[in-house]
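Starting off, we have a lone chain in the form predicted alone, written out as structure tokens.
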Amino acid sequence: MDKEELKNKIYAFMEKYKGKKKLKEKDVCKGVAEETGVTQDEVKKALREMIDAGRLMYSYGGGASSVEIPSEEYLKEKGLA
């Protein structure tokens, strides 16, 4: 699987979440790792990738962290919408 599929991948896992859990990094990698195939180690460095590019985004709340889709507010604050 190339690594642009293997994010299209990841983009829908979050997105059947988005609303409704906060998924940490490595439930995500597990989730997608267990869908696809590929290893969590390749999962996690896409969704850094990812997350570098502004695609996803780390939240911070209860002391705990999630990554989650990015609000269209919050893209275009940073300037990336």
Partner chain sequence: MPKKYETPLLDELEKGPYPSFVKEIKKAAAKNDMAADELGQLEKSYRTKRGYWKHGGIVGVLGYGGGVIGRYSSLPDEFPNVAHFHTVRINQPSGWFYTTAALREMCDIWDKYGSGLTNMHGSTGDMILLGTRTENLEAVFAEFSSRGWDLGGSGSAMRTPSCCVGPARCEWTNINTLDICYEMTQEFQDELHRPAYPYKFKIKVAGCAVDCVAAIARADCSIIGTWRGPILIDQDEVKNYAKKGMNIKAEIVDMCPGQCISYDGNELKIDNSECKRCMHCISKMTKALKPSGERGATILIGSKAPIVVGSLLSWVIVPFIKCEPPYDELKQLIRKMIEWWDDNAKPRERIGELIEAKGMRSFLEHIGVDPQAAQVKFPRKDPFIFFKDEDFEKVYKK
The other form holds:
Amino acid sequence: MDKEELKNKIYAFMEKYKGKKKLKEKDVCKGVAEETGVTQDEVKKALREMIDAGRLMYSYGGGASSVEIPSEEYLKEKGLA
Amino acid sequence: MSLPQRRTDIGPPKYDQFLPPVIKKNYGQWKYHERLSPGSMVHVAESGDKIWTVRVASPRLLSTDTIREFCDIADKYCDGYLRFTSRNNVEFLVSDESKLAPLQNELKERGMLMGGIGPHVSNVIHTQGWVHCHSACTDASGLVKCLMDELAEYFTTKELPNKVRLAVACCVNMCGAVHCSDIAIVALHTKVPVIDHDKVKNMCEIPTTVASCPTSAISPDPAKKSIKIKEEKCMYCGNCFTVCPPIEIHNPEGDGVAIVVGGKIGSLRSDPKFSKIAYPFFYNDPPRWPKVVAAVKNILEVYAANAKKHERVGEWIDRIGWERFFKLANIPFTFQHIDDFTFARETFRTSAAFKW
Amino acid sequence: MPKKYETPLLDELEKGPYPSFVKEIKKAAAKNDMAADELGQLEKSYRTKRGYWKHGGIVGVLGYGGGVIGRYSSLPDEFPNVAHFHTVRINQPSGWFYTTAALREMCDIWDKYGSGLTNMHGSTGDMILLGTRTENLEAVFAEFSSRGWDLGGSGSAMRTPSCCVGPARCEWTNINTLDICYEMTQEFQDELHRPAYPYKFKIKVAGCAVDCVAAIARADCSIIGTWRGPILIDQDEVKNYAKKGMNIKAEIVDMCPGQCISYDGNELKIDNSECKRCMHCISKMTKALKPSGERGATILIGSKAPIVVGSLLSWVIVPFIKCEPPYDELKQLIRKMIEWWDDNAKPRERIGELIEAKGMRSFLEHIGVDPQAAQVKFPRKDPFIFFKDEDFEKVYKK
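Form predicted alone done; form predicted in complex with the partner chain now:
Full assembly next; the chain just shown is listed first.
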């Protein structure tokens, strides 16, 4: 699968769970790998690129780390909005 | 304003660039050390080289001004080298013996306390407390200050049977891992949390919150799309609050501290041990917590008067028995002392042999 | 000029002989708005007996998921300068050695971007910078990382490893604690900065069983130095200890847990085959006694504080492992341990708790370590025993 396409799938996966369930990095890798048939490692690599670019972000709450779609505020602060 | 180029995943600087030349030269080749005073020692290498260490107390919470003051001193006497210990003391590393006494004089003039090496109370391991933590149910820095004002002599001069490691944790999360200290204070809640159902509905995952409870006191409340707590099962640990902040565990009238005793880390003579409850509860009493300070001092002094040389607090108690400890320390024994959590059955006395 | 608060309760904590944290906050508060409001809010906590901090949310700089702990005042209208008061964790150098040049540089950066308040150091070992605003985080990181410093760990991740002073200034160490700590920190950089674990994972390295870094109580993976040879005795130094007043029978012989030392008033003897390597005699007679022979470490697993189901001390998994650079065997072992935990743990379940839940066998089989008597205090007491078919083939039919 083309990397951009995979990133879009990851983003769609994140949107599906937004506000419903906090997703750990591993949940995203497992979930997207199951949906798309690519390996978890490939998902992880794409996910990391998205985080580096600010398309996704790490967050912390409820005693655990998770991955989220960034807020406007976050993007503005990182100079990405 | 332009910023320098950021770098990622580089890790800390390699330690060797911060080691004084005499340490670099004799790295791994130390032969022995001698304690010269409660606040100083000398390490001697196989080569005959020596390094002197002067240890001073620190509140751990330091302003940049004070760090610079330490730097000024280290520049003057230690060729610009110093370190911090695992208990947050500051150690000045002296390579030239002629600078040792002048350093000690200057530290004294500046009002810094030297001590903590050998059979003494050392700096107190502690957590953030009200200074900076969301889950604190007391102030750790404040308790440490009150405690050490009272016990300062045991840091600077007075000897004990062995070292006594004190610690303060401002909640049961124990960032300071006080659970294996000779004497430690741990703050705790004593009231069932109050649930803000509207916020729980919006902020928390119900299954995760239910699963967070170590005593299975939490169950879903489908009508409110929230959770409910079986009050008689709640031990106020606050793990649910961490997972779901609208379950408010803080209660200024109910929060306070317990004192635990007899833990140790090292394997010397006997295996490492957990600390156990001596005083189950004191109300928070800032700014000086007089009852808590008196209780810690009581335990320390009873230990000092009764233990054999080299016995740690926990080894002394193991030898005399807990029933004797409670009597000697004049601490009333209550329901709160008898365990009813995970490992309770291992703690019951399964012998008819004990002391009156 | 920063706002000046009346602090009658905290002023009480400026009195007394021990160094005062209130004085520290006031020093910073004299020139820094954030520190001033920190002082004001803390005085309020002392009055009302409760804290006013919220946490969560922001966790780091772009690309990282840890190293910054989001902290917000719950009273931002009353104390606007601590509306944001985030913690930044800077990974300390092994053994907490510094040059004054490095420390001064760090102080300058922190005065520019933060509250001017620090912890030297935090419980896990990091240098803790207390209190800055979200918009300063990238700048703080650029200033530090460009000078060779990186952030420490936080959240569901590898936490910053730490170690005792080791070979830098201690004759008792059996391993190069500073180097092992440094190499492990480098090995796990990705896992340290990008939280992908079920919960936290801590590594601590102690050079001997005195364990000055509390590895056995405070690390999921405790690496504790040990040796396999006899204790060498310098009888002249034994005599010196006696001459200086040491009661060798009471203080050394009677306190040996292996009861393997004898002393006839002249010569000290050790039955090394019964020695438990507890470090008591060596630490009390450091000029006379020292270990010899093969050096390495015991690997223990599982210690943690009470949350969630009770505190644990680490227990023995690998009785002896060689620890020589580049530490490949050690790195692979730790990776395997984490892999098993990561595959099986629930959220917020530490590796020690998971072993309790799933049993030692599953864990040991995954990491490829045989069952050994050194791993337990005593064997199973009740005859409720799991058997697998292969056990009969391998053991009981023989």
